[in-house]
Each structure stands twice: as structure tokens, then as C-alpha cells.
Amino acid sequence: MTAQLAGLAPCTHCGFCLQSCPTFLVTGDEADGPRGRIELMREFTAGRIPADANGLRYHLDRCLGCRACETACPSGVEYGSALEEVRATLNADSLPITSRIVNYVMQDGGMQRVTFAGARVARAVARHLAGPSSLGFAWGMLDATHATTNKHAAHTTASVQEPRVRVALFTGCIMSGLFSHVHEATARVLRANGVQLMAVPGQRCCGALHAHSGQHADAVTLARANVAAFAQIPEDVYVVANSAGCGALLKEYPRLLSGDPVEEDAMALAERTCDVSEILVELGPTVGGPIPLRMAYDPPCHLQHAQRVTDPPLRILESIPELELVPHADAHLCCGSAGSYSLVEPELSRSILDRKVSTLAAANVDVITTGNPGCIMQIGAGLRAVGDDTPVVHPVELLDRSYAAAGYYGSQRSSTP
């Protein structure tokens, strides 16, 4: 038994999961919570229950990977590692068209490219077309990613006179192609914190969705890759991840790459990586402007359940003066986005998003915040869906608003590392 399905040994089937999984809380089905698919993946692997076994793909295949089970466990168990390694036996040669097709974007620069210049121009007419169907739907997501906060300080900079610390920005794929006003509202705030930003050439996609669906080659060739390129850096800079999927695998290289020539290096990478709100809370952060409004914070699973990282994000929105921090009911609960799950799942995916966007619409807020992608695309379709324009921003941006308002920005023309 490898290492990885050893860290299901723990399990006593105590249950206390179950409250914790979005896809048995929609269903009620056994099979659909944690411990069901535990039984299921022990028999497998044990050779009891053939790959065809009627149900065995269904209910794995119908996990989100979100790991809130993880953080409810009193064991211990380790089961995103577990299902990720029955996920690379079972799809190895089948997985659903629909995730092949995205994990041969996300690999391949040049189709990237393609693909999101052919997304930002089509995401101009995304707000006249979003709505409740699923075709609607697809252009919600689309819609909500456009920036939203400071567009004036779009092409300004802040200034670092004395850097305190050196980083270097991990770019990504679907945040370098449809979310690069992040990246430049986290390069401002950096600056702004007293930070130098170092550019790393030679990255590519982190391999997240590739190692999540069971393409574990394709996942080994993309780390490798994001390990030769940060290995050129100095050993002081840290890296910094402003999306909570990439920074939770990067973390996670060692295992992902464990045996291989580059172990070393990519346990250097992962131990100097860190959350972007995890520099500035340690730098700070520095105080800006005030933003009179109500946010609901809705923390990313993998920020919360893979990283562990809980606190600092609600530490720099806290640091903002008079913005209001509302507290909802699910925030420990995925929001049914989980990489390509919305696209392979549609159906599970939006019922699990409803109970999101209800709780999120109750809490009346002006603004929503969280800090991955993939979570503001799908939150954000989600209110359009129901006719909700609240904006859904990444927690840096409101930070650079609170910077812009305190007039820390000067007039040169930014840049994104």
C-alpha cells in the first residue's frame, strides 16, 4: 500500500464528516460523503471491487475534492492524496472529454493563449447573456471576471523605497489569461507592503486541475517544469500565490514528485511558498483608505482545508478601516466550483452552489471576497443566475481600493511580474 492510501487507515467511520461534505448534504446518499467513498476506494485498491464496479467511478468521480472532511476529521485521515492517487488508476485512459479538453488547454501555452484572448473578447457581452440556464450560466463565469474594484489605478504603480523582502508573483494560467488585474492589484499591494518583486521566466500552468482529475504524468511534467524555473531564483524570495488552488499544490509538490530527481528542489519550492495573504501579515500589512462597505468573506477549500491558511485573509480585511466583515452560515462549504467539477458535474455542481448563493444573498452585503478563481467565477455566476449583481472580487483587490483611497499609488505605468 502506498503512502498515499495508507492515510486512509485512520478512518473509524465516526461520521463526523458527513456535516462537512456538500455533495452528501445535496444528496443524502452514503456512497456521495467521505467515508463511503473510503470504503469504496479500500476495496478497490485491495482488489475486492473491479475498475467497471457499477458505482465505484460514479460517487468518486462525483467528489469535489474540496477536503473540508480533512478538517472535520478527528483521525487524521488524509483522503484528497488517497483519491487523487485512485483517481490517476481509474482515468488514466478514460477520463470525461470535457476535463481532457481543459487539461490540454491549461497545459499547452499556446492554446492558453488562444483561449483566453478569445474569452476576454467574448467576456465583454457576458453581462447581456448571463442568466439561470446552463448556457447563461457558462456566460456568468465568463462575466465574473472582470475587474470590478480601482479601475483607476489600473496604470499606476506604488514606489518600494527600502524593500523589506523579496518575492517572486507565481502567475498561473487561468489567472495570468483572465484575471491579470489581480496580478496587478497584488503587485501594488506587494510594493505597497515594502516587497520587491523578482520575475520568474519558464512557468507554466501549477498542474492542480491535471493532478485532480488523475492525470498524474501530465500534473509530474508541469511541476517539473514550475520547479526548474523557481529553482533559478535566490533562496531568499519567497514565492506567492494569489490563487488558492496553485498555492495548495505547489505546497504539495514533494508528494506529487516524491522519488523523483527533483524531490529536493521541490520541497525548496514548496517550503518558501506561501498564500499572498500570509506575506502581507507578516509584513502587516500596511493600513490604507477606508471602503464603507458590508463584505461577506467566503474562504476557497484549498486556501481553508489543503493550506490551512484560515486567519490571515480575515486579518487584511480587517486592516481595512470601515469595511464591515459579515458572517455567513456555509462559509466552511465548497461552492460547487472545485477546477473543471462545473463543467463534468454541472448538474450536482449548481445545487451545491444554490446553497451558497442563498446563504451569501442572506447576509445582504455590498461585496463578496474570496481568493481563487475558479470560486469567483462560480459564486459570481451564481448571483447572476438569480438576478444578483453583487460584485465577488479577490481580497488584494479590496486591499488596493483601501491603498488607492489613502493615495499610495503614484502615476507610472504598472507591471505585472
Second form
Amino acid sequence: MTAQLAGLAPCTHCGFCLQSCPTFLVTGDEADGPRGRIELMREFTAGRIPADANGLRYHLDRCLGCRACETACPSGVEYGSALEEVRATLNADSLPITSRIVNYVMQDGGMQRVTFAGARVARAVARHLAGPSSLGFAWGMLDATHATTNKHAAHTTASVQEPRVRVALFTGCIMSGLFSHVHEATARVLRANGVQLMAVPGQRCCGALHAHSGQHADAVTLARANVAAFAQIPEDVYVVANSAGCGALLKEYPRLLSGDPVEEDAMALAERTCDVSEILVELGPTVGGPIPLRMAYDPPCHLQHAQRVTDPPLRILESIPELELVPHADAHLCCGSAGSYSLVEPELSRSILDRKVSTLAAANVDVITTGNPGCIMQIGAGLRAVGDDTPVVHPVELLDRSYAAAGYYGSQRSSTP
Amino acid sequence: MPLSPQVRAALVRIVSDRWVRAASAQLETFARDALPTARSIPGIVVLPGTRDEVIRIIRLLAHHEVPFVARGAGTGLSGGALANNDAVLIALTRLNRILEVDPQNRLAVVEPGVVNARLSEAVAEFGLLYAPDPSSQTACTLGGNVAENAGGPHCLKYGVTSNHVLELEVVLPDGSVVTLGSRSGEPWGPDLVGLFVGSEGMFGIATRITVRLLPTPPSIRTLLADFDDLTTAGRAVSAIIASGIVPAALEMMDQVCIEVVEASIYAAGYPIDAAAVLLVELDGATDDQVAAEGAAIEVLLMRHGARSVRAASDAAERARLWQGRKKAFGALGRMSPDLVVQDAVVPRSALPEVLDSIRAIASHHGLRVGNVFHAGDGNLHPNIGFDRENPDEFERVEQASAAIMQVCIAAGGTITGEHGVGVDKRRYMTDVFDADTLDGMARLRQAFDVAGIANPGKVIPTHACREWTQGAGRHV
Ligand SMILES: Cc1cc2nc3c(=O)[nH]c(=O)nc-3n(C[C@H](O)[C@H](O)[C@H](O)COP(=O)(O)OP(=O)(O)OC[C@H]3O[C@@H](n4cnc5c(N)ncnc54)[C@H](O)[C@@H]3O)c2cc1C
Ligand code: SF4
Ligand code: SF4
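Moving on from the form predicted alone, please list the structure of the form predicted together with the partner chain.
Everything in the complex follows now, all chains and molecules, and the chain you saw is the first one.
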């Protein structure tokens, strides 16, 4: 048995994970819950149920991979890595067509550029086409990638005198394709905290979509490329991810690349990878100007469950004067985005999202924030589908706005206020 | 006899295709509850969404004399929710609405699939709580609690499920719908609610449950005492009980449990070098009263060999101490791939000796055992680790379990405190009940279920009451 599958062995069938599983909460079906899926994986790998058993693929495919079950589990069951392994065995050559297209686009640099360029053009009209139908929902997702905060692009190239730390931003695929405004905000905010940014050429998509859907070989190819790219820069440079999904996988590269010739480099990369909120908390962060808004923070699964980073985003949001953090029910639950899940399992994904949207609507806030592109798009589209135009932004965008309000990006060239 | 296509089609007509599970892999996931030593693939699974659907299902099955088994969250530890391939498993997880909260009269009406902890969460805003708090409360359903008469740490002072259920709507196995009890308790005659609570799914399906709510105690104090050996801790329990003070809860955990909890995300700050810890909670109307009782207990614990005693300084620390206790069974999964938890009650005075015997039995069979239990009730839960892929070890577990049961019975105890008989404890029933008593039970069951279709094969050992088996015809 592989190390990944051994991670399921501690399951005692206690059921403590059930109420934290978004799919179980929708259907109440054991086969849509972690305990049932673990049972399926255990029995499948023990050879007691065949790969083509009726219902096996169906229920494993319906798992979001959100890993909320891991956080709830007292036995320390390692669900996520086992799922990837089983999916790799089951799905290798029979992945749903939508997943295959998405994964292909993310993997191929040329395709990626063309697709995102087209998407950016289409984005101009997305607002008018967003709605509750499945097509309208897709437009809503695209519309949610619009920059809603102020732009201060002028200073993104300014260099920092006497930097406190040096950082390389992990650029990713969708983040650079559709969320360049978040990258720009991240750069400005980091500089304002005395961080020197280094450009790292040769980066590619992190491979998370591929790994989660069982396209192991593609994930490994992408991981190797990134490991090689970051191996070029000095050891004391932190690698910062502002997408929870990418950060989670970078931190798990050693597992993905275990036994690979570049395993050691993968470990080095994982060691120095952190979420943007983690490094900001480490640095202080610098306090900006007031943002008198009511705000809800919805933690991305790949931050809270996969990386177990829960406090840092709250700390940086709390540091913003007059920004009121309004709690909402079931914040620990996934929004149903989960990589390409919303495209592959639209019905279940929408039921999960409906729950999220209604708890967020009940909180009655001016702005919603979450640190993952998929979640921004999913929640944004869900709100638009019910005619709610509350903006959904990345936490660093709020910090960025707060710094702008404080005048840190004013006329003077020094970025350290 | 496998289910007929006719019955299958009729089930689909009632709940629609979407809520029927018949594929092989799907059935596999319903083959177990939290008892690791038994599994059984049900004939089909249905997930009704309303009480009316439940009623129509039972009427259909009664008409065709098809056996059925109710299932809540499947956290049962005696195999109660397992169904054979000739039976329909009725999963009640979708019936999860809280229908009414009446803060004035301190009661709530719920559907059976409501998760225990969700009810307390929902009534917290009124300063109320639902007292029975099984350690599984974040997962198990109130329907399952009713069927098993579930207990929990705080039942030492507040009583078990049966003390908190006022009224039940039940679909009897023949499809008729009856109301037992009333909102103001049992108005007259025999305690029919009491009869149904703890009936382990044999008397029909509870579709609506009215429970009593209690005000949250204004003052609470939680103490953690640690000990150098288990026997001393057992004596300290007896001393507390003898003192006349009734703690809200009195729980014990041994070193194995302490270790695994501290290694989990529910780490509570238990001293990992202790052989045992006791968690004692006191509650009451005023801080003064609770402080006085707390001080008295502290002295008592120290005098009876505690290494140290400390009180939780705030609500957060108290919650942490309790989380550790409540997730201990789950955390024991770290000890071995599979885990069977035994459930027996012994007189509290016998605790130290019984704990010694359990340790001896485990080491004789070369097994590892972790004890976490409701010490105040003398309700033991030895957890034995094993690996289901190792048949020899599995056999030793079964032998050790049986030996532990015999020790508990010999000490004047009985075979279950709260997890029920289900399939697991059937074999011990004849050790504690004589033939006439078992026969009486069988006849009572028959009064509720003439056709013998509600959770057949559970609780009552059929070989012990031949008369009934022949009468009802159907059995495993
Ligand atoms: C980690 C852990 C800790 C536990 N701690 C405790 C504890 O402290 N105290 C305690 O008492 N138990 C405890 N248990 C055992 C278990 O949680 C309880 O027995 C619980 O009441 C079962 O509820 P369930 O919803 O999971 O029921 P299930 O396991 O699904 O079913 C249990 C039985 O109830 C019947 N049933 C279910 N719903 C209905 C209904 N609506 N009408 C009629 N019959 C029905 C089923 O047929 C079955 O026989 C623990 C279990 C675990 C895994
Ligand atoms: S995964 Fe963990 S929480 Fe879920 S049933 Fe298994 S042991 Fe319990
Ligand atoms: S990863 Fe998420 S969706 Fe999948 S079983 Fe775990 S909690 Fe459920």
C-alpha cells in the first residue's frame, strides 16, 4: 500500500467529519460523505470492489476535495492525498471532457495566453450577461474577475530601499490571466511593508487542477518546471502565493514529487512557500487608512483546511481601521468552486453555493473577501445569479485600498511609509 | 429473499429516482455503522425527504412484509443500523428540520435526522440547551439518540435521553401513525415514550420528537486532575460519588487516550505523562455555590492521590478540555487501523478492580486497549485496537471483548450502558437475562411489530426464545 493510501487507515468510522462535508450536507447520502468515500477507496484499493463498480467513480468524482473532513477528523485521516491517488488510478484516461479542456489550457502556455486574452475582452460585457442560467453563471464567474478596487499601477515597479525581506511572487495561470489586479495589489502592499520583489521567469501553472482530478503525469510535469524555476533564486527569498489553491499545492510538491530526482528542490520550495497573509502577519503589517465598510471573510478551503492557515487573513483584515468583520454562518464550508468542480458537477456545486450565498446575504455586508481566485469567481457568480452585486475581493485588495486611503502611494517615490 | 422488482419500483415512485441507492458501490458505504466488527450490505437504501414519504414507505413494506431498518448518522456502536440484503435501509438524514422551538415552555420539536449538537446550537440564543450530550453529538442524530437511549458526560446529573423526551410521533411497523406521550409529559397510564426510547429501531420509526430543553447553568467550573496510576483515579471517582456532591460530569481517560488526543488537532493540554486524567465539571445557580463545591472536590482529589488539579480559566479552555474528551474515540484511530469500543456498566465501587482486569485481559491477548469513559456512571468504554486485515488479531479481539464482558457481569454490572445491544451484544443477552425475561421481551416486540419486519435480528437472541421465532417466522 502506498503512503497516500495508508493515510486512510486511521479512520474509525466515527462520523465526526460528516457535518463538515458540503456534499453530505446537501444530499445526506453516506456515499456523498467522507466516511463513505473512505470506505469506497479502502475497498477499491483492497481489490474488493472493481474500478467499474456502479457508483464508485460517480461518488468519488462528486467530492470537492475541499478537505474540510481532514480538519474535522480527530484521527488525522489524510483524505486529500489518498483521493488524488485513487483518482489518478481511476480517471487517468476517462476524465470528463470539461476537466480535460480546462486542464489542457492551464498546462499549455500558448493556449493559456490566447484563452485569457479572449476572456479579458469578453469580460467587458460579462456584467450584462451574468444571470442564474448555467451560461449566465459562467458569465458571472468571468465578471467576478473584474478589478473592483482602485488602480495604482504606477508604483508597481518602484524599488524598496533597505528591504526587510525578499519575496518572489508565484504568478500562476488564472491569477496572472484574469486577476492581474490582485497581483498588482499584492506587489504594492508587500512593498509598502518593506518587501523587495523579485521576478522569477519560467514559472508555470501550479498543477493543482491536474493533481486534484487525477492527471498525475501532467501535475508532475508542471511541478518540476516550477521547482526548477524557483531553484534559480537565492535561498533566503520567500515564495509568496496569493492563491490558496496554488499555495497549498506548492507546499505539497514534496509529496507529489516524492522519489523524483528533484525531490530535494521540491522540499526547499515547499519550505519557503507561504500565503501572502502569512508573510504580512510576520511583517506586522503596516497599518493603513480607514475603510468604513461591513465585510465578511470567507476562508478558502485550500487555505483553512489544506494549509491550515486560519488566523493570518483575519489578522491582516483586523489591522484595517474601521473595517468591520461580520461573522456569517458555516464559514468553514466550501463554496462549491473547488477547481473545475463547478464546471464538472454544476448541480451539486450550485446547491452548495446556494447555501453559501444565503449565509453571506444574511450577514448583510458591503464587501466579501476570500483569498482564492476560484472562490472569488464562484461566490461572485452566485451573488450575481440572484441579482446581488456585492463585490468579492481578495484580502490584499482591501489592504491595498486602505494603504491608498492613507496616502502611502501618494506622490513621493518611497514606498516605505 | 432478495427484494422484488415490484417493491423497488414502488420505492422509486415514493421518493423518486434521485433518493434511491441501489448501485453496488453505494450500498457498500451503508454496510457499516461505527462498529467495526460487523458489516452487512442492505438490499436497497432510500432517503426520504418528508415524514409523509416515511409513512408511505412503511405502509408499502408492511403490505409486502419486507423488513426495514432505520438509520440516522450511523454512529451507532452496536451494529443497530445494519440491514441485510432482503431489507430496505431507510436513511433519515434528510429529515433534519427543527420544526419548533418554544422557549417559554422550554421545548423543541424536531425531525429525527436533526444532529444532536445542532439543536443545542439553535436554542443557545434563548439561553437553553438540550442536555443529553453523547460524545458523538456533533455527528449523531436525535432519532438515533432516541432509539439507543443515548447518554453522555452530562447525563450523570441531568439524566439520559429518556428523561428528556416528552412526545414522539411514531410510524409503527404496520404503517399506522401514533403519538406517544404529550408535550407536558406522560399524562396517564404506562410510560409509552419510555418504552419506545431505547427500543433500537424495533418498534417503528420516530418521525417527530418533542424534547425538553434546560436553561444553560449560570455557573460552571471544570477541573482537570491527573494521576500516576489508573487504580488511584478509579478510587478518586468512588470518593467523589461518596461525598454526596453530584458533579454535572465525571469522566476518565487513561494514558493511551491522553497520548492520542494530544497528538490530534483536538489537543486539550492534558499532561501526557499522566497514567489517567479525570475531568470533573460542576455547575449550579450561583458562582459561590459552584466555587465551594469545586474547592471541596479539589481537596478530595488531592487527598485521594491526584498529582495535581487545575480549573479551566475560561470558557475557551473549558471547551478545549471537553473537545479532547469528546473526540477521544476518534483520535484513538491513531493507535491502530481499526478500533472496537466496548460498553459495559459496573458498580462504581468495582471500577478499580475491573480496570485492572481489563488491563490483564488485553495484555494476555496481546492487544492494546485505551480507556475513556463516563466514570461517574461506572459506564466503561475500553477501546481495543486491531487491524481488520489481520484475522488472527480480529479473533483475539473478539475473545478479549467476551472476557471483558464476563468480568463486568461478574462484578455485578451489565452488558451495555448506552450503545445498545444491536447485533454485537446479542450473544451476551443470555448471560444477563433468563429465558422467561427474554421471552417477555420478544412478546413485547411482537406487540409493536406483529410481522417482525422492523430491524429484525437485532437485540433479542433468537435461539433463546424459540417460541417467538417460530411464531413470527422471519429471522436471521
Ligand atoms: C465517537 C463516538 C462517541 C460516542 N459516544 C456516545 C456517548 O457518549 N453516549 C452514547 O449513548 N452513545 C455514544 N455513541 C454511540 C452513538 O453515537 C449513539 O448510539 C447514537 O445515539 C446513534 O445515533 P445515530 O444517529 O448515529 O444512529 P444510527 O447509528 O444510525 O442508528 C442507531 C439505531 O437507531 C435506530 N434509529 C435511527 N433513527 C431512528 C428513528 N428515527 N426511529 C427509530 N429508530 C431509529 C437504528 O435503526 C439503529 O438501530 C458514540 C459513538 C461514537 C462513534
Ligand atoms: S475520516 Fe476521521 S472523522 Fe471521518 S469517520 Fe473517519 S475517523 Fe471519523
Ligand atoms: S474533501 Fe470536502 S467534499 Fe470531499 S469528502 Fe472531504 S469534506 Fe466532503
